[in-house]
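First, one chain by itself in structure tokens, the form predicted on its own.
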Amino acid sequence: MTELEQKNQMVALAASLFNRGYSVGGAGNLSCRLDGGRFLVTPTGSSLGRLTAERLSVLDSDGNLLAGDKPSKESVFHLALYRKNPACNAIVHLHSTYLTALSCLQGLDPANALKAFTPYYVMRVGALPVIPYYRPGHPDIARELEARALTGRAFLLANHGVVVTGSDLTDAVDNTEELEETARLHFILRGENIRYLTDDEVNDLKNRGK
């Protein structure tokens, strides 16, 4: 895929997320790897529903702006994940409704905020560790994510939202959509007698991969 194709893909996928209510206003940001050790990031304060290819931010591995508009302040934690995990080629960060609601609950398991009850959650994400609360843009978010970068595909930022990785931008978006649906089902099923997947069932899914 050429750089222009990657830019156009980011604009299209971001608009799709926005139009379906996964993002509102100027919230959320996307990124992906480009060739030559560069990264494509959505600009600061930009609406995912109103991006243009030529204004997307192009950064080097140190976060220096090479082209486009000023990047999101949260690009720092995107770069931290890329540095630590070579298999991560794209990142979606959203304040989507159900995952953000989940992030605001007390007593979440820090190792996994959503216990598995569907195979799709396990195959797409596996588990959802919780990152302690820091204000948006705080450097400790990057530090926490970098420390956990090799342990999972998605991370819940307490009282904030979600960070989801993928092998490419389409994969990261698909993972995010599956995760948001799992959180929605979690709230629908609250108070019900849920049949959770057993450890053996979860391990079988993990061994089979996607």
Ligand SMILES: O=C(CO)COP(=O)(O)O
The other form holds:
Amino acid sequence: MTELEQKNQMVALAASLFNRGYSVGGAGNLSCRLDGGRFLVTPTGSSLGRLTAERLSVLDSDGNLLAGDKPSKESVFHLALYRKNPACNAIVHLHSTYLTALSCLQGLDPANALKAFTPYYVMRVGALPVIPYYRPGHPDIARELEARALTGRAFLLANHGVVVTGSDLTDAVDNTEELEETARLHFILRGENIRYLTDDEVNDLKNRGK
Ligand SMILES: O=C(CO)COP(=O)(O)O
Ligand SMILES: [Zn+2]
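Compare with the form predicted on its own: the form predicted in complex with the named molecule:
Below is the whole assembly, all chains and molecules, this chain first.
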């Protein structure tokens, strides 16, 4: 894909998320790797529904702005995840409704906030570790994510939202949609007697991939 195609893809996927209610206002940010060790990040304060290719931020690996508007205040944690995990090529951060609701609950298992009850959750995400609360843009979010970068594909930011990685931007978006749907089902099924997948069933899915 050319750089312009990557930019146009980010604009289109962000608009698709916005138009289906996965983000509201100026919340959330997306990023992906570009060639030459550079990164494409959504500008700070921008609505995911109204991005333009020319204004997307292009950063070097130290976070210096090479082109476009001022980058997301969360670009520090995006860059930390890329630095630590070479398999991560794209990141989606959202305040989507059901995952954010989940992030506000007391007593979540810090190792996994969502126990598996459907196969696609296991195949795309697997587990959802919880990062303690820090204000948006706080540098310690990057430190916490970096420490867990190799242990999973998605992370719940307490009282804030979610961070989801992928092998490319469409993969990261697909992982995010699957995860948000799983959180929605979690709330729909609250109070019901759920049959969770067994450890054997989960391991069988992990060995097969997507
Ligand atoms: O979700 C956000 C902060 O956590 C949005 O911040 P930015 O507008 O700087 O990307
Ligand atoms: Zn946020």
